[in-house]
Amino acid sequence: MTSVLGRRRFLSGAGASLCLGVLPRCAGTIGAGAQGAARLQLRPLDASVARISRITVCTRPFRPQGPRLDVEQIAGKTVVHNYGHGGSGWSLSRGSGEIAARKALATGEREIAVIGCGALGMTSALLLQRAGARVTIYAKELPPNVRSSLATGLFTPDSRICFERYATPEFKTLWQGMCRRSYQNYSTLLHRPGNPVEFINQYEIADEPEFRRTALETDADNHFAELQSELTPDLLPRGDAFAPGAHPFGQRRVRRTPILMFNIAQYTDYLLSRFRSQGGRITLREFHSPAEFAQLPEKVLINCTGYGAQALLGDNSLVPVRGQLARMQPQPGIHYALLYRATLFLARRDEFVFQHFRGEYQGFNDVSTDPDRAEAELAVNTIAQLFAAGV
């Protein structure tokens, strides 16, 4: 699941602000305001708990060692694994899919199966097709009833990607290749019909006079790796700042940054329509044991089962990371993101989403998928107060 949870938290006064992989590189302080910038005008958001249309919860498939991309023989089949990307599934799907497709095609086979129809499965299947393979996707469920459809929708390529202690030089090289190839591809999708991928402005808002760079304490042995600022700083656009009086949020400080966003529904439709238009087949099937792979006609499989690999393959290296979104129907004229007091608002074209963060390890090893109404209302109310009278 693409999420902002993978980035280290930075505090700004009583409310926590988050420095994300898609935010500007976090300076120690921000100046008084953007020189010569006009007053910031934003159409007010009608954020009310009464407008919550649904609350969704998913489990991100985190592996402390990072994504699984190895090859093994199972039930007489060559199985290429492509899962365990934590909160970076959508963000790295293109680069990771290229690696998996290349390994599958190296067998010489051109009839290939893909297990799973989430972000990794759809992307891997399409890349195989482009290389001349005939592909069948086998999946228990299709979008929007897969975990990938419940993602936040931001380009966060190192969100819960691995623990720092496993970020070896070899892994960093692998990750950087996936990140750059993915980003390059998404840039080619800008301005396509339906806007499957696009840039919008995110406004990070702080109550304190300065954006303070104070990291929360974390477990030194199990700290999530932060790779983007180290390895791909050129992909982190810098923003500009607005002082009080130059924006509609009262005496707060505001920083604006362009961010890359996935409109999940539109991007999913793009991938599936392209796959089907090129002769791709989808078969609904649930696998209860890897021994059932022997029943498939294809000799080569790419396994993109995500968190489902824990039950299917007995992969106990997978750790669930719970994530919840409160959702609303879009409102005309609102096309921006807000980050305030550890809460994100994202105006996607398919749905508006609100997400609250309670700490570095929120949701870690939490298998619960029951919606938390109080958490959803907290997220909405936190953003709503920005537009209250007299802010």
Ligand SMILES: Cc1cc2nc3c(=O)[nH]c(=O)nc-3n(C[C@H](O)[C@H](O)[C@H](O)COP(=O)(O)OP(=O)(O)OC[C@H]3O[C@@H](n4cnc5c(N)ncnc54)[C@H](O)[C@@H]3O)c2cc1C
The other form holds:
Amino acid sequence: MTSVLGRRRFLSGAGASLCLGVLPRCAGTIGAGAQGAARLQLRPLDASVARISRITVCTRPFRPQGPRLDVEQIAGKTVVHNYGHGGSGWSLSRGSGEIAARKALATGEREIAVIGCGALGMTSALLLQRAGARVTIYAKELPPNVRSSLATGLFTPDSRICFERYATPEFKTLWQGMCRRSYQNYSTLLHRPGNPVEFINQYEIADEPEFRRTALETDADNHFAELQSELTPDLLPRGDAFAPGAHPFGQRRVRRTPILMFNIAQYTDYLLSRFRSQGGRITLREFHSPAEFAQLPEKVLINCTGYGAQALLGDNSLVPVRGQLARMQPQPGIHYALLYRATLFLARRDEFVFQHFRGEYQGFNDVSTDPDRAEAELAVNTIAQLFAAGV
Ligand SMILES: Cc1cc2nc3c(=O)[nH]c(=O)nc-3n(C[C@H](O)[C@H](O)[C@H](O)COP(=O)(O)OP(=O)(O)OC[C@H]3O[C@@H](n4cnc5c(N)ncnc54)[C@H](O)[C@@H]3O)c2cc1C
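Now show the form predicted together with the ligand, given that the preceding structure was the form predicted alone.
Full complex below, order starting with the chain above.
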């Protein structure tokens, strides 16, 4: 692979604050709305490393070519694939699930199996059910013991979704459709009991006087596609800026953008309780080879095994991309996200999460899931600096 490490997207502040695939930030829109408006008030966060309750690590199922959505015949079954969504699995699950469900239903069958119970499996199963199918999910692990349960929980549909060289016009059209359908659907889930999905304000904070973009390194073909520019402005909410004196973070620059967030535990509950209440069945089962699909009563399967497809199908196009979160119990009155010096803090309702980004290719091809305490403390301490002088 050509040199891709260290390739940077947008810089913000003294340290490289990498584009996390959080669309509004990448849009680079700074409205003047809050300039001169009332002073921003935020309840201070107690970001102490002593409060870290757990550190979780998992691998994103990245495919350079993008998610796999083709159909093939295996062991006498029609198998619709729906895996390989990198860092965008929650974000694209609805749009991708619709495509997979449509292909499965096009066979005429109405008894359908879904293999896997992560973001893609749960969503595909529910969509099939809504279209009138009888659905059984078969999976070796269920939430919260699936990789999807360890995600950050932001709408990041362009995060590690494919390499630029595979982002053909056809792929961009497919991706944009998935993105748009997903976003529309998540918007209908706002304000539901438990807040499975909601908007939250993200404050991007920079030490430097201005937020700025830098030229990208262009020597590498193997870099993640930047697809956010393919989206129309209705999916890219504008942010507004706060000058020093108008916010609680001293002389730093602050930009506020509303972002779409998944409260992972609540959204999982929403999907699974709907599925079960409409007669959906879930069977714990591990498949050791695709030949075992022949043992299922259903003739049509949607394969949502995520990174598990590498072992199950021998799909070596899957590349693990390691990601780690430090977690804390929620604190009352804190409901915002912060992005500072390549570190994200997100006040999810189920758990607060902190994530540090050393570089865009951090964790690339890294299958290890050992927690890195130093990285977790760095993430928490970086955010703690913002509150050191008292907000
Ligand atoms: C740190 C981190 C943060 C992330 N943050 C975000 C984010 O903010 N927004 C976003 O959109 N995405 C995010 N992602 C990416 C997202 O988590 C993944 O894209 C998504 O979880 C993939 O879901 P999945 O359903 O394909 O896979 P999984 O969740 O891995 O589910 C796979 C299912 O298949 C089953 N399975 C696998 N193999 C077999 C087998 N052989 N037999 C039977 N069952 C099998 C598993 O048990 C499981 O039930 C993040 C990822 C990481 C690591």
